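Next up is one chain by itself, shown in structure tokens, the form predicted on its own.
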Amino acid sequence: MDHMIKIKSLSKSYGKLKVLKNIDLDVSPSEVVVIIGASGSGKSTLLRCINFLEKPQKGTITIDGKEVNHKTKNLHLIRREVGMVFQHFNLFPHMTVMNNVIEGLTQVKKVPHAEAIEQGKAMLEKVGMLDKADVYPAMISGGQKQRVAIARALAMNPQIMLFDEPTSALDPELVGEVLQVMKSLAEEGMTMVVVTHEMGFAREVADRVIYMDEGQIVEQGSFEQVFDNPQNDRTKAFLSHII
């Protein structure tokens, strides 16, 4: 079976600080992988390496059968296959919601403006934000901003979606609306890697849960395996603090 993401012996350091240590990870098409772990365990750095926002010191990353690194020709074409949603929405404040969503389509993919608008409408409708197409980010809630950020990533028609703690900057009452959009994507078969503290979401949606600690994958399995029957003492200690 071909993997959508294949990571082999991935290591990343900042100076003397080893953030990732020999990570091996395969993600199958349509699989939803949820990564948990304490702050500083390397979760976000792993995502940023998958999306080429960080350059690893060693190891290989293969996306949809293509091995990629910073020397890869047409890296920008492969990057389009990987959508990313960050903790802080990163919307352009001077642009309307619609213009935020279609910016990549018109500037990167060179889609004609009228066609981009139609695609933008479809994506905003998908995340329940079409009625806010003409307003500016300052006029909508954090949860709404995150839904727009998801629409913006989806507009590029990625094969894979990466979510880096997408709800951690939100007020508790706004978390559900973002998780609902992510659940819908999972049901549609989107390949997803999600770093989150939302254990209810992990229980409902994850095909596999990965626990990371000190730059390593310590344990992985189904939600039930990891949460109800953890094998590693570090996993047990972590779970005892969050459950």
Given for the second form:
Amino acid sequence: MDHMIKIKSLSKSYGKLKVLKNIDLDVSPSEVVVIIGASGSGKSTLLRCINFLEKPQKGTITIDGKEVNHKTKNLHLIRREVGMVFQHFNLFPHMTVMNNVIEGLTQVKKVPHAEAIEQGKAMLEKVGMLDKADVYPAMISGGQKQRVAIARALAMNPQIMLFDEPTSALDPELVGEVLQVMKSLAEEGMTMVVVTHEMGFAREVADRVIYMDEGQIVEQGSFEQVFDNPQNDRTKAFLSHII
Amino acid sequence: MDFATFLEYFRTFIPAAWTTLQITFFGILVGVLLGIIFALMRISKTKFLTLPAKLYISIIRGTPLLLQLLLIYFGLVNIVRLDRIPSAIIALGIHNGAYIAEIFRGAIQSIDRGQKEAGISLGMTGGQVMKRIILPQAFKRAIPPLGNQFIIALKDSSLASAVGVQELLLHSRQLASANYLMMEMLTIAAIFYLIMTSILTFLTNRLERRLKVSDHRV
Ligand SMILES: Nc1ncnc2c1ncn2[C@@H]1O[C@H](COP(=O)(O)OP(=O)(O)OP(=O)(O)O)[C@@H](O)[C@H]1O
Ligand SMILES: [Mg+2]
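Next block: the form predicted in complex with its partner chain, after the form predicted on its own:
Starting with the chain above, the whole complex follows.
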């Protein structure tokens, strides 16, 4: 089977600071990969590279057969294939919930407005936010904002969804509703790469768990392999710390 | 001075106030246009654009408006012969353009980085992100400082008296020296300025409140 994401010897540094060191990672279609690791280990940077928000110095990333390197032009065309959900939602505050969701459709895909609204309704329905279609982001809770942000990314019909700590800015009682949406997305067969410290989610949904440390993948396997039987001492230390 | 005389004088100020309004309005218009252009140049990534913008802003902010006005009206005489009012409008426009450029630049740069990233990750181009996501939010944030700048421009328009534009200040001084009523004539001019600045303040406050509906951190 062809890989949906294929990362080969990816390196990224900011000045002298090496943030990603020669990362290799393949993700199959419909696979859900959860990335864990200490703060500063490069998790966000890796996701941002997969969405080409950061330009790596070295290595290639192949998305659904299309290879991208530091010389590739027209990155915005490839980005449509990859949806991204941010820790702080990043909804557009000057647009209603519905307009947030259809912005990509009308501006990027040039879908006619009426049709975009139909698709937008379907997406909002999916995340249980249709009743808030006409309000501004300032009027809804954090969990609701994140669900709208997921709908906004899904509206572009991406092949891959990236989540960077999607629940870590939320009050504890709002985490569940967002994880529920992510879980049903995984069940529908979406290819997902998720940075999270929600271990319940990792146990239930992840096909593979990756532990990153200082810009490298030091351990990976099923949830049970990584959690119950970690091979690496650093993984052990990290896990004892978060559980 | 009895009230009837006062009113008589007061009425003669109306055409001068109209001139003040006109040079202010067109000066601001030119200033906003220049401000947008130079703000975008200033934040661009090519030196070819940022350098001229920086140069313009620092020259204008580093020299007095009165000097700029005299330069345009008298100094350019051998190149172009401009009338008094166009000279005043151009000087006011160029001068305010530099300040407005800085206001827009600050507003644009104050928009959270995540906004740009969200747009980019939807597949929008840099231009689309600027036009659809950044500028609408930046414009809202620029309103209070812009309103402030407009009030400064209105008051600065009095410098046009130095090149003989028949605006409020020149009119009051001419009347004052003709009738020896310096205090009274300057007071009438002050009343006109106060009315106009109050209206400007009222308008910007109202606009600000109206646009606030959706404006909270997200
Ligand atoms: N734009 C940047 N410029 C300079 N250094 C950066 C930049 N972005 C990230 N870094 C550095 O790169 C390293 C990795 O950052 P990254 O955000 O990928 O870590 P992370 O694993 O996501 O951490 P966290 O769990 O705190 O989100 C950190 O040391 C960070 O300070
Ligand atoms: Mg991070």
